[in-house]
Amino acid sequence: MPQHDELRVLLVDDDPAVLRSYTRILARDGVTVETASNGKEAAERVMAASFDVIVSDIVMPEMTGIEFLKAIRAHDLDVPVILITGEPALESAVRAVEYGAFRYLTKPVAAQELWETAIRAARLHKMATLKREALELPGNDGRGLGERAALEVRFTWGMSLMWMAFQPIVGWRDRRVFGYEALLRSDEPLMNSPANILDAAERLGRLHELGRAVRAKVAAAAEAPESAGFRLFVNLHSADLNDEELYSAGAPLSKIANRVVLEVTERASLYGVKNVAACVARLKALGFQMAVDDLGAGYAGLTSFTQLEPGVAKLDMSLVRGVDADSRRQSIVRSMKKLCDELGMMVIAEGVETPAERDMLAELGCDLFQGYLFAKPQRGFTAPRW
């Protein structure tokens, strides 16, 4: 098994036997585990040192796991927190995702599940930390984003070379185009990934500027005759919900709101959004529909459903990939589709790449598909392959 160099885990539980058991599971392959017997002690440790992942019980004296998580988020919005409970309840689950828990596990937790969940969370956090640190470094022969001044130049240039690609979403049963998702692209070499542009915008405090530019470009593209009659799916960063321009009836995208589905990813926390329910009500009053993107890949699913009240749910490609040969994925997709049907939500399966995946998804009740099997994202509104 590969070494997990310098990963630091904070384990919190008021039961000494549980602490010993979980420590034995996690303290291997170079992973360092520190322990705390209650939330108050753990909060003090978090204030004094940094960790790659925190694993905490929910029911504890002095400070509950939810209160501990809230205290962490006041100090650190990024560190992944895995909450474990022997008394699962909907209220605690909702609170957990509201404050950005990475996972919510129910005791007894299998050793392998705990290990894999903790290591995945820690590695993702480590990667995100390294990416942020890279932005602080001087340029590396012009290949890095460099210091802030260079980042400003790269981002501005990237914005000037930005364009929107469109990928069709199809109804398989009727062989029809249901809509198109707008996807951010740039011809600037160091900003040719949406993740790079978003990271830079976030670091520079220019997320609203980027969001407005994306929405304006989608609105402009929607004037093309070949887009007429199709829904347009537009991704929103959670920070966009705090931008008043989004709610202006005179904004470019608002003028075609009845054709637009706004996607908010399940991977993102809505913790920093002011009054999400009121924001959603304002958007729906303009005519927009709401969608939860990447369903099954993130930690904010319950928050997304309770606060966004989406009409569309997009199944993440991690559930779709290889679904034809994986009974567990099939069971999850079938259950999610049934639940969404009961809630009156349309389901779109993303990342469909093979006929076998398509056919299995259809067998499981899905009909709306998006993926390379039908078309790659391209300039303009291209017809899918059937």
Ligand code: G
Second form
Amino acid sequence: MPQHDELRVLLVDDDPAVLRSYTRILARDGVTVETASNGKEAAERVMAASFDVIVSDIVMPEMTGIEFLKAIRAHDLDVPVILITGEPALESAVRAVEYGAFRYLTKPVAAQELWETAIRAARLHKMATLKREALELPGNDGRGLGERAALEVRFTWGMSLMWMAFQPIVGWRDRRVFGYEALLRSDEPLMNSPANILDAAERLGRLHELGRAVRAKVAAAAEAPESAGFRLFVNLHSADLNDEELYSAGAPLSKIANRVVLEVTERASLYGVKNVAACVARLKALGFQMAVDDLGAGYAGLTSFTQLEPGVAKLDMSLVRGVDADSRRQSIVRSMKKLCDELGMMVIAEGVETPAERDMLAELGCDLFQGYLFAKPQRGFTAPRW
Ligand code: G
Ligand code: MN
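Starting from the form predicted alone shown above, please give the structure in the form predicted in complex with guanosine-5'-monophosphate.
Every component of the complex follows; first up is the chain already shown.
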């Protein structure tokens, strides 16, 4: 038997019996197999490690095989993906081809066919990778040139089809709109989640370009008469803090700075930013207000409070979800609110989805809310449902 050393296979299926049976077929002759029981978990695996071939079911809860394939393609344009389905349908076959599936197999798959298809795909991929590496000059961050070029193209399309959605932030007691958060969207099918666009921009070193485009679009939208009088909340990536354009008085967003709250997430580190305090001072001098985003999801603890001296704190939706039935979340929200009051900060609770969450938050002293309960992010400045 030939050894297929170091071929790594990722198997994705929600049925444990299928995973066991496919593992038995594939895990031999030097092939290692990892398994995931849903598309979401599999996507995380793909981000963390590289595989020579991926074999995935199509019909799965949470994330279908097609959505999974699409998520992979945003990250890795080359890895061969073999999709397997019990219910072949033209629609899914068309999608599979569109997102570059290697093969589309129907259940039941014969052991020999599965083995041969997977090994052939993995070998071809490995060969192509080795060839590309041999052609490549060292030092271009280890990614294939072809892959990078393809990502550039996708990113450029993604940017050209980009638009800003707006979601209202409401004052509950007085039933008034307090402001709108601007959220990035793109109609490019492979770049349609903000995370995909940001990830591509980061890998291509084009975060500044993306940030500038976002800020220009928000400034343009702010000219709409429907937005008059409302504060606009704009998310910053930590890399934006290193972009001189952000501090230019002539930049489009600077011209409306006194209406703008800049959100800096607590999820990511501000480690790469040279002098956060000085950056914040410059932004405040231009008239911007600062907000800590995703508070409570954090990793930075409360250091962002001292680093940013924000006027607004946005409670992460993980604290909001089910807060009505969870005394631990209630305690955290109550003390966060108290702390923010003492520091003279406004508190916005994000991701409010149910009346029960809203009422509990109000009882805990919160009044500013954002979430699907009032309105989803959408084009234009939509009025909330009360
Ligand atoms: O990280 P930040 O808080 O900026 O992200 C806000 C994200 O949360 C947006 O992508 C928006 O679409 C989403 N969002 C807004 N309101 C809700 C909600 O009520 N529930 C959920 N699950 N997501 C929401
Ligand atoms: Mn935000």
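Take the two forms, superpose them, and find the largest set of C-alpha atoms that agree within 1.5 Å; that set is the rigid core. Residue numbers count along the first chain shown, from 1. The shown structure was predicted, so the numbers you read here are calculated from the model rather than taken from an experiment.
In a rigid-core overlay of the protein, V18 has its C-alpha displaced by at least 2 Å between these two forms. When two forms of a protein are overlaid on their rigid core, residues whose CA moves 2 Å or more are considered shifted, and P189 is not one of them between these two forms. With the core held fixed, the Cα of K337 is displaced between these two forms by less than 2 Å.
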